[in-house]
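Just one chain is shown here, as structure tokens, and it is the form predicted alone.
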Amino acid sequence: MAKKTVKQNEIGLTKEDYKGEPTTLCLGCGHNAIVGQIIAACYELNIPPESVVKISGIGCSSKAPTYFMDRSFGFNGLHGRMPSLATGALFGDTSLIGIGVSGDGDTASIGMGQFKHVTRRNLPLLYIVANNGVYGLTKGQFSATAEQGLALKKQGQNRYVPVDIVWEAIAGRASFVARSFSGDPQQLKALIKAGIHHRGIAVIDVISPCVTFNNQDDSFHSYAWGKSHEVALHELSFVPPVRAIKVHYEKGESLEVSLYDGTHIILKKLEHDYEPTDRVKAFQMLEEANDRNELVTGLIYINPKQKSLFDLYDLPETPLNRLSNEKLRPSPESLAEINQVMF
């Protein structure tokens, strides 16, 4: 019998090299689909797992980093505190690629303050929100993103208007904001690739159905509702810098967005005549879509020229975590000089 050939990427790794521990999430959970597309994106982008740092908070979603790239650095922190951990880790080593995985409870409830500050600071981080509208780890209570009027078993009826994570990200001055659906793997993978290469915060709100607690077909976070109400703004593809850009569409116009490192996002317009670099129109589009109960997906806003957090500081080329004590600590002479000036 002929030996089966295992496909490798350009750095000699197989897809297995990007996997982690077996998932303990429910069968059919949308979070597993998100994990699968993170693995596929990093494999296809030829990213060494050792160049990635994975950060998460608390919740079903925050278990996800365990299930991909077990050769990467990783930290599972406190509820809602993932942005602080990511800021510290990425400041310590700016050469790392940061992937943060959070949930709607972790981000839109206890973590809303940290979410707002990490977006306005524009930290170079892929920030994925696995959004299922419930606290799945603690038996399905409503989260801040659950739609008003939703009735769930043993939880009663939700009285409050939901938090729109995409809206909050744009209002918080995030420089890359997208929404996707865990049941749309090609779009999600393309957005993950683009987010990894974006120089700044890349927030992707992923509607990720909970098959145990928020599993009614008419729920806005269910698989059935997402499939029947998804409206894609455009067809999206990501073009690495080493490949020639050859794009041809038989129908519809295309828009090319260049990122800082020479990569490109190609957007093919569908039924919407939409410009993702216009922040005001992004708000208008979201408001109109919410009124129509549409799940609008795709790249909703991007500003590739906005300065990142790293651009605001005079950081050395050598990562801070690799500098010697002599370079990190001020000399006795410099401290004495500072003390003389101050006192």
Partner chain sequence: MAKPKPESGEGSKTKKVVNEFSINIATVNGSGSQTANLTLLRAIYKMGIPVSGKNIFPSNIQGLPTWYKIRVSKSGYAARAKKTDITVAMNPKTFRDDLEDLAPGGLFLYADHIKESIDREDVLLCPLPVKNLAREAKPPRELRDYIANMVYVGVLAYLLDIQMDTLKNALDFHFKGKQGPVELNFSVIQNAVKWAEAELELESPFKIQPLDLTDGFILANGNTAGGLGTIYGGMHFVSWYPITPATSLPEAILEYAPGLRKDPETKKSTYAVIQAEDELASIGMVIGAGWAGLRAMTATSGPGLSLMSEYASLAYFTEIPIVVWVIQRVGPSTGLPTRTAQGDVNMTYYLGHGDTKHVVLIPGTVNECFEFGWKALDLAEKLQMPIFVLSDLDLGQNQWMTTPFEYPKTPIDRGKILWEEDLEKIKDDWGRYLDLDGDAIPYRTVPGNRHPKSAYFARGTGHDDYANYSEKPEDWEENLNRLKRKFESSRPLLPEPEISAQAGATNGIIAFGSTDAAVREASDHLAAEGVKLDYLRLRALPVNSQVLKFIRDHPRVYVIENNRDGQMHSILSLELPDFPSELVSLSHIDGLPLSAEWIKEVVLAEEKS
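Return one more block: the form predicted together with its partner chain, after the form predicted alone shown previously.
Single chain only below; no partners, no other molecules.
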């Protein structure tokens, strides 16, 4: 087999170079689609796999990092505590691209606290929630995003109102918040690309059906419901760096958002006339969509100017984890001075 026949991206890697272990998720699980789009996005963005760090919590969704980018470091941590792990890890070398994968249980049930705090700190991290409204890995209990009244085998009916991850992210001051659907791979890929280029936290709440435990046609997190109720806010495309940060609305046709690094996201308007730069408007749009029983997808809120966590620290160019020992230990003289004042 001639080597050259395999397609390569601009850095000379093939799609194979972006793959991970074979999936062990159920056939048809929405999470597999997410894995696929992460691979595609990173391949197309020409990202060296070694520049990526994958972090996750616990759950079927949190296993996903095993299934993409074998050549990236990864850490499958604790249930609900991915954000803290990611925060510490990314301080090691802030030039790394962090991809966090979590589930609705992992993020909205046990992980609510860390989720809210990582959004407010605006850690540069692509934070994907593979949201199926259920605990897959523990076999089908309600998660905090399960809709009120949902009935599951063994669990009876869900009593409580659901957590809306997009609401929470926006209220919690995340600087990039999107919703997508495993059944809409093109949009998902575009959002992943945008999220990776966003400097700050990029939360993508992906409705990702659990075919084994929560895929009844009338359930909010099923394929059938998603397919028939999805309303995309816009057609998203992604343009590599051209010019500086700005957000402006071009009359009529499309909206352009420029990210920190000069990348552009172009949002081509569909039915809705929606500008994703205002928190209040975002809530309003979501409430209205809710009333209309729509699954609105797309980029729901973005603030490309909000300082990222690392912008708030005065870190050297050299990654902290590569500083030489000499840079780390102050001089003997300085200690002598300290001893002088210990009194």
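Residue numbers count along the first chain shown, from 1. Since the structure is predicted, the reported quantities are computational estimates derived from the model, not experimental observations. In this text, rigid core is short for the largest set of C-alphas that superpose within 1.5 Å between two forms.
Visitor: For Arg329, does the CA position differ by 2 Å or more between the two forms when the superposition is done on the rigid core?
Guide: Passes the 2 Å threshold, so yes.
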